[in-house]
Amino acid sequence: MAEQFYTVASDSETTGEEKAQQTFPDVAIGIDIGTSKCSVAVWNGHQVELLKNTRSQKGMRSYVMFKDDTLSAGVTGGATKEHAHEERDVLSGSAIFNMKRLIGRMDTDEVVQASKTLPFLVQTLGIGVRPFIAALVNNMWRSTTPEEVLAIFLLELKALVEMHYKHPVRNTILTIPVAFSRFQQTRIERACAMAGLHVLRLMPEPTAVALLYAQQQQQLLHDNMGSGIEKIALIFNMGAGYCDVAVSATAGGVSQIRALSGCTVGGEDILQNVMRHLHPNFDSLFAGHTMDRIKSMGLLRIATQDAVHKLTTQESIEINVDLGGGQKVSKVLGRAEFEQVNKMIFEECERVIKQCLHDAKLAPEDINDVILVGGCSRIPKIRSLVLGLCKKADSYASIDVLEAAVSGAALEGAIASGVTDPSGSLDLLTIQATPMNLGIRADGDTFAAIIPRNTAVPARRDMLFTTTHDNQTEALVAVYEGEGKQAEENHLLGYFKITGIPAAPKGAVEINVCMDIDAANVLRVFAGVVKPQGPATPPFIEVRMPTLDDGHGWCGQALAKMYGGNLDLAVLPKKLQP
């Protein structure tokens, strides 16, 4: 076994500070995995801590530097002010960042496309399976996955929280996007465990900010200063790589997640938009990486990351930059203009917010307070946008942006492990909700939704199908995950074939299948013929789910092209009841 990072100290090492510390030696941390940026907190007896890295760092870069024969993670930034990477060592082609956002995708996402533009490898053969990733270590492009990297991230996280609470972590709660597909969650797990941490609970991270809104009100309640009557709260988190909605009843420290909605627009694409705007030939430019484009990359990004970041209090900002052989930036960028330039992004939030208020069957007046986090909630428009949409003059001001999310999976943390408080302020409950729909291929290539999203979880549905031909033994079951109207518009989580079903005319037989997500987000699928019965009958089948792995892109496509419609379902018109 390899060589611990932490120490255990003895009781004669250590103050009563420590000891009352070592009291929660086995309290879940919480953790949220930015795509620019990570923190990690701990409930340390009395309240959420967030932890600092040697640099007395809360919020630590998401990266991991690949140098020479050693790694280090953006946890330690380099340890030391005197090692510290700098912004432009990040952007060299050795650091790989957007873990976050290039994790469980296929090479055929419009993310993974976009991510091209990144100053390390990123190379796809659009054919449905994981991108090639790369770092440049001594002028060669050495491979790696971003599961690699996130875990190498997470195991200097772990050290961090170890050195500072003298005992072994083990348990956590890790926050992740509404958006994030259940096969992208398996990914985030299996980095997780790569690290050594096991994953007690994915929390989409709108739903880790209503945990400690409800905290907040149960305070309030404790010190007479709540009403104790329901309050409605509308979240919009927006960070690098991603914007989640989500609407919360709150009451007596139940917290209730009515809707949840999200998209994959974040800061990155702000920023991919600005450069673009910059440099007209942006695209052709950067198109090879060479060691004098990757590093006009780097200096392009980091005065358009310090131009965004300056907009958001100045009206305008001037922008010079000397890309080298011959290219250079010169510009004053306006904030109408900035505003102008990522309109399409824009709107892309205004429809998330309106489509989690019309799930959770609310008009914006039912809205009692807007709580905005993420770092792009600072962007003026993105603030008016989300106030606007919500009628509200000021958003609630008791929750910091950067912090309300790792806050609230460090409250999750304790309570899921058990942990009490005599003051009442772990007397907490969240009521999480599925951000998208759960079902199979039905009659043809249409998706039907056995669980539709924003269901309460735990949850269980079943749903009556029957054969398409005459003396069809065999079906094919396809789960999928999604929006879409058409199955392959879709995720495709795995697949299973019932056999042995009874032969009879089409539409005789009564096939159930029955999707059950339990208290810890996983899903099983059961599918079986319950009409006609006797002794010849199958038994049902039981599939955790997803079950596919690397190209699951064109997983559907190889079904579709082995089986045709020979095996397909039909949905009959009745349904069971859940």
The other form holds:
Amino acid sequence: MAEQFYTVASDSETTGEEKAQQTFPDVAIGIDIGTSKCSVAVWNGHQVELLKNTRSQKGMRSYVMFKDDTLSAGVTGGATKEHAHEERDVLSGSAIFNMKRLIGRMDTDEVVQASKTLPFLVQTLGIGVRPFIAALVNNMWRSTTPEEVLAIFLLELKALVEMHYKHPVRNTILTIPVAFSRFQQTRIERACAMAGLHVLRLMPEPTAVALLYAQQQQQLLHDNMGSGIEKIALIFNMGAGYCDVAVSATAGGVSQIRALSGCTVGGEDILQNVMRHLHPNFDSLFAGHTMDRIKSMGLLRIATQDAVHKLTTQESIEINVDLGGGQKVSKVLGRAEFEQVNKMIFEECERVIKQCLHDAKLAPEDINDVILVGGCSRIPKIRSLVLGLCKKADSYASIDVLEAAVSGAALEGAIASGVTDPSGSLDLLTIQATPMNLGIRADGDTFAAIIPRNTAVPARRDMLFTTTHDNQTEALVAVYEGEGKQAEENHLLGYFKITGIPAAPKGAVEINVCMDIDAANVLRVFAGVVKPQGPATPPFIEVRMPTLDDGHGWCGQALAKMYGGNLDLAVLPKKLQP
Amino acid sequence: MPNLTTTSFPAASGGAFRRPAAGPPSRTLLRARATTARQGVRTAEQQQQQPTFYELLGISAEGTSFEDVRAAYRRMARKYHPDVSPPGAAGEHTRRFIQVQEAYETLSDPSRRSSYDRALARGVCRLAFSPASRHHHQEQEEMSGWRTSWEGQIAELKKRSTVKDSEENLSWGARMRRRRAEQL
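Could you give the coordinates for the form predicted together with its partner chain, as opposed to the form predicted on its own above?
All chains and molecules follow, beginning with the one already shown.
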């Protein structure tokens, strides 16, 4: 069964081949779930292979089409049915897409708010609960969830790989945006579990690219007998949904992630800005989601997508589209105008790059290579902006803009599955870093970071806290993740109480809160009283985070309303510590 | 000056390690408890034999450059990172990796390395080394530096001026210290 899908390279010895065949069926597949397009790659025994669907696409549109009783995802693109899905079918309201932007987000999230102009239904109540999402089936809105949509998509993707290699697939490495919260990560894992996939690791997208870069550097070293000096790479990745930056230091096959930063701007925002620019009444017009308006919105979207793509190579583009109902858009859009319309987005990209360089404690001069990946890195303004900030004339050329992340994920899949390669091309290690601060609420609503962002993983850090009231016997440990100085600006991951604190004047008790991220990136929080000592103190508590399911915005408010400051903790001033 | 050192240090330093059972309710015990919560009882003997940062990285304290530290860190990472460790040893290797990481972070920063070296020379750095208490450990190092030598202060000032002095750049502890200093 194994023979036929191996294209054995001429230099591959039989021993190497046999070894590869033995280990091959257990190799984890690499998946890049893009906001717009998705791809899958596998280590085939001697190199990374990207799979194509029945329509010969490596990048498959990320959507799920809802029709009567049948669901079909963008992997096959409806190719098995009478006709393949066109972009206008995807935009008809019957398909759910952009699930990567919606997954694990609350209805107060601005990304969810911005999704209300999509053709399918996104309804929000603005109270910090899961948004209501529905697809149009037979002129009726049928509800679903981003996890469910993603699971259906992954199921089809898994089937594609299984068909191709003729054996079952179980393990996977998925790439995720840097800006993904731990809560969103659990949603991705749940979607994978629904599809029968076990997630070995979720890799921030630019770190997957860093791994591929490390492999290429290692290869160069083998070929040229180079010196093995540490090389600093800045990786900028911008797709349809997210923008990520990483700085990595690579030498001897070890790539150390020095800093990560990310935000939720992407091609989708660019697209929406241009649509608003082309059609000033855009928001009010399409708010109602009536049948004719969904259709006009789809037409405008297709025309705008096309224009944005063409503006990467052309100086200007003429847009002429009849939206129906007497509405027409006809305009010539120049590149300068396009850049003006998206000024805010470019500024945000700039901020993320600067922050990443700052966190890595590096100057532009220290960078050896600038790697640009993701669909949006084709936009001339983005290229010039990144290269300008890094003071480089050109970007690193030997990497494919759209295939880098998934290739890196497939490499990691092979490494994590314990595959070794005789030529040493899998002799690689990535030392990951935490993308966001992890800490608890203390001193009122202040966020006390216990594991600061860009700490190498695995990590274990602790901090001492104390009570805020005399004879306080209970304290609430509310665990947050994020960049805000105030706890409420961050993502609430979970909370628990420390009870049975010995009665003492405020500030006299010492409470240790320890955070531990293990090799599998699982976060555990340990907390307990460390002073006074003795049998009268309660045992420590260990909690695996996140504990929250849905409605985490709701929870934070409810807690504040219920307990006020009664269960508050304060950071123990260092002066008092021995 | 020397008086300050002797009065402020032993409580948190070697003394407690040598008399773990009878020792004052110091850092050691607290830490031991915190780690116990997850990794099972680690005896005082184990803690007593904590290697120095140099020993952790397998390099000599004298004449090793920044490049040497980096190369040693990579070598140790390849050995102890849980991603590459044999399945049975992941827990122990994770612990070792965190130690190696801390050693690297300290020794790759010139000012932190010099204050660590001073502490090492006085034999006090065996005091509180455990990954779980990194913050306090660092704090103590800094304090010892300030209290015992002007060099320490100068190094600290240099460190502050090299790493830009914005709020965001400081550790959380540093921000709190500063805030407190401002209030006084």
